[in-house]
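Let's start with one chain on its own, the form predicted alone, as structure tokens.
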Amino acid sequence: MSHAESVASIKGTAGAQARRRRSRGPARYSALDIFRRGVTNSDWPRSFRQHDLAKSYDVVIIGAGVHGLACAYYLAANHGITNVAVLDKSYMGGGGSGRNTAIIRSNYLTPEGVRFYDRSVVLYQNLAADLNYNVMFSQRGHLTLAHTDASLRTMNWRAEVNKLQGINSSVIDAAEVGRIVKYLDVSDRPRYPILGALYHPPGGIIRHDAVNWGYARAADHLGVQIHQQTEVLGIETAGGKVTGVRTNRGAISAPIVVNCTAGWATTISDMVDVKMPLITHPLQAAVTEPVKVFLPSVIVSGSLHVYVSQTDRGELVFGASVDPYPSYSMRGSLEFTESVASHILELIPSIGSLKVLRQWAGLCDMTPDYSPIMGVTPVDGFLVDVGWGTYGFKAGPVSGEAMAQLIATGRVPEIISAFDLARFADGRLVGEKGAASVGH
């Protein structure tokens, strides 16, 4: 059966059940029912279900983070197709998805990554309303911070770039970097002074673990199967087509697979021998105890190679590039600490005495072109969202939404197009360093 079939063939079986629930919509609850329960916890109903795993999906999603719950969402949501399996072989939410420093924002460099990534800043604003589910989504503002005249003008490029395609970004002055953030040391002391940034007021951030659960509930409501400690051990292919997937708990028939992962992409693109050109590093971040917010803005030194947020609760989120060297290691380390500590120092002093509370790491796939890899492989039904390095939260649902697109029509969507595998042999690169190496 080719591409073609299968997707008339999943398309066919979508049925009435599949609209009546999307008709109904996640289950709503009053303030009272609301206090009641959290009181009480008593009757309160799991965000999702567990099952038995079945002999067959129309949908294989390998990887149970916001790339995967999100395409196993608008595949039933957009598309009526429900007969999907998610699979993570640990917890929902985390890898990535769960260890990220959940920054949104559409400032890139490349005119095809700030109309891909504005999308999905366009669907995180009507995410809660669409999940019924509060994601708390903050736009706050993003400030990226220019010290050198060379950055300047790197943050002047992109402010055009982003204005082509009707992004709000602009390059400001010290000064109005100062009215903005008050913390921040503006003066010409510092070792690295700050001449400018480009500023970004859709940017902000997000509650990660709330995304998470809100795909997945919503995503189950709809009838999607996901299915945690639930490790791939390979790929089944005949005559160069997917055929199903051997896992832990037995095998499954399923004539599309979709490699959802981050850190593994490679161990599971592998599977069907199809490379993929990434290297796999570790990339730290860290939290402070809770403070008075007094942050307004995220804020973002390339120079300095640091990133800075205050949540909701008063913690100070920090981050910063990937570690300099390839590892699957997960564990955060003193080096990073006493980097990442220095640099925030030299931009705001005043918070000198913050006790960090705890850090850690996750796994960042880095293509060479700094941009993601999407849509089709030399393998028929083997779709992959991959090679998303250190940006990939902040394209979770426009992603969803095109390889859910892909999968239902057999066409790849005109927005993920330029980020084909293909590229590379092409030499069709999509060059974001100058936009995404800093981490963030």
Second form
Amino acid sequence: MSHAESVASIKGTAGAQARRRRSRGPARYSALDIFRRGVTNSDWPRSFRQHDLAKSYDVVIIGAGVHGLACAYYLAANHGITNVAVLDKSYMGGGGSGRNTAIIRSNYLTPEGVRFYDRSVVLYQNLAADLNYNVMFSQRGHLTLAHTDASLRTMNWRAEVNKLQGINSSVIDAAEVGRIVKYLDVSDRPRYPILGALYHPPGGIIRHDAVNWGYARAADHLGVQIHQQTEVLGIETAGGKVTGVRTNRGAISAPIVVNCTAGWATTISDMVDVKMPLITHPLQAAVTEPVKVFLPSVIVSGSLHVYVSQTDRGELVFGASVDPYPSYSMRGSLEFTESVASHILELIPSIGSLKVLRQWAGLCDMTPDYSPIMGVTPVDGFLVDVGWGTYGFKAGPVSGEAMAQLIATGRVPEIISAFDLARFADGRLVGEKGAASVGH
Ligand code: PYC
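Form predicted alone already given; the form predicted together with pyrrole-2-carboxylate follows:
After this comes the whole thing, all chains and molecules, with the earlier chain placed first.
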């Protein structure tokens, strides 16, 4: 069966049942229920169930991060395809989806990128209602500071591309930056004074774990199976088509397998001999003790290699560039802490006595053009949603929606058509390096 034939046979089966389930939605609780469970801390229902591995599924998704979970959710919710397994060799949301700094924005550099990430912003805006789960999306604004004429030029370029796509972004001067964020040093004292910024009011932050939990719960409710601790050891093919996967818990037959991993994207794609132009770098982050909320916006400085936002609990969350060497380490380093601390104090000198509580790293698969690799591959039925670099979490909803549409219809949706694997051979790169939150 080709991908198109698999699609036709899958769609015939579970559609009506899924639509009936969706209309009821996951369980809702009365205020009394929530109070009783909160006080006794018992009897909370599981967000998603455990299952024995079935012998076959219509779709197997590798990677239970936001991309894999969103793909499974939209397959079930939008297309009635529910015989879906999401496999993860570790635990749900334990990779980049639980390690990122939860920044959402669509102020990219290319029209393709802007349109794509903006669809994600729209889906994030409605996500709490869609999933019946509070994902705490706070559109508090996003400022990308410019400290040089060259970066001001890039900010102007991004603002113009954004405006042409109907996205709210503009360049503001240092005085306006100072009015928005009172604690920023906008004087000419620092080594690299702030000259202006790209201001993007729809940008903001979200509770990343809640997004993962919400998608997992809603997908489970619609009949998707999430299998943790289930490692894919091999992908079976016959005559150039996918037929299933081998896991540490047994073999599964499936006509469609989707690679939604980060860090292991090449390991999985190598199983079917599909080569991916990816290099994996760790990206570190850190969080401070909580203090009274004082930072109204996300702040990014490409030149100083630092970004910061404040969570609703009051912690400051910091990040920087990816580590300068390829590695699979997910540990923090002293070099990172020192460099983030020195740069952030140039921007906000008053936080000098705050204590850093934790630091960690996630793995970023960097492509040559900083855009993802999405869609079909030369192996029929083997699809990819990989190569997210430092942009993965913000793209979760739109990627899931588009990949689900591709699986259900057999046609590549326009919104991801520029991100195909073939572009590297054809020389059609979609250069998004200039929209990286910090220089890499
Ligand atoms: O692209 O906004 C971003 C980002 C922040 C942290 C990593 N990437």
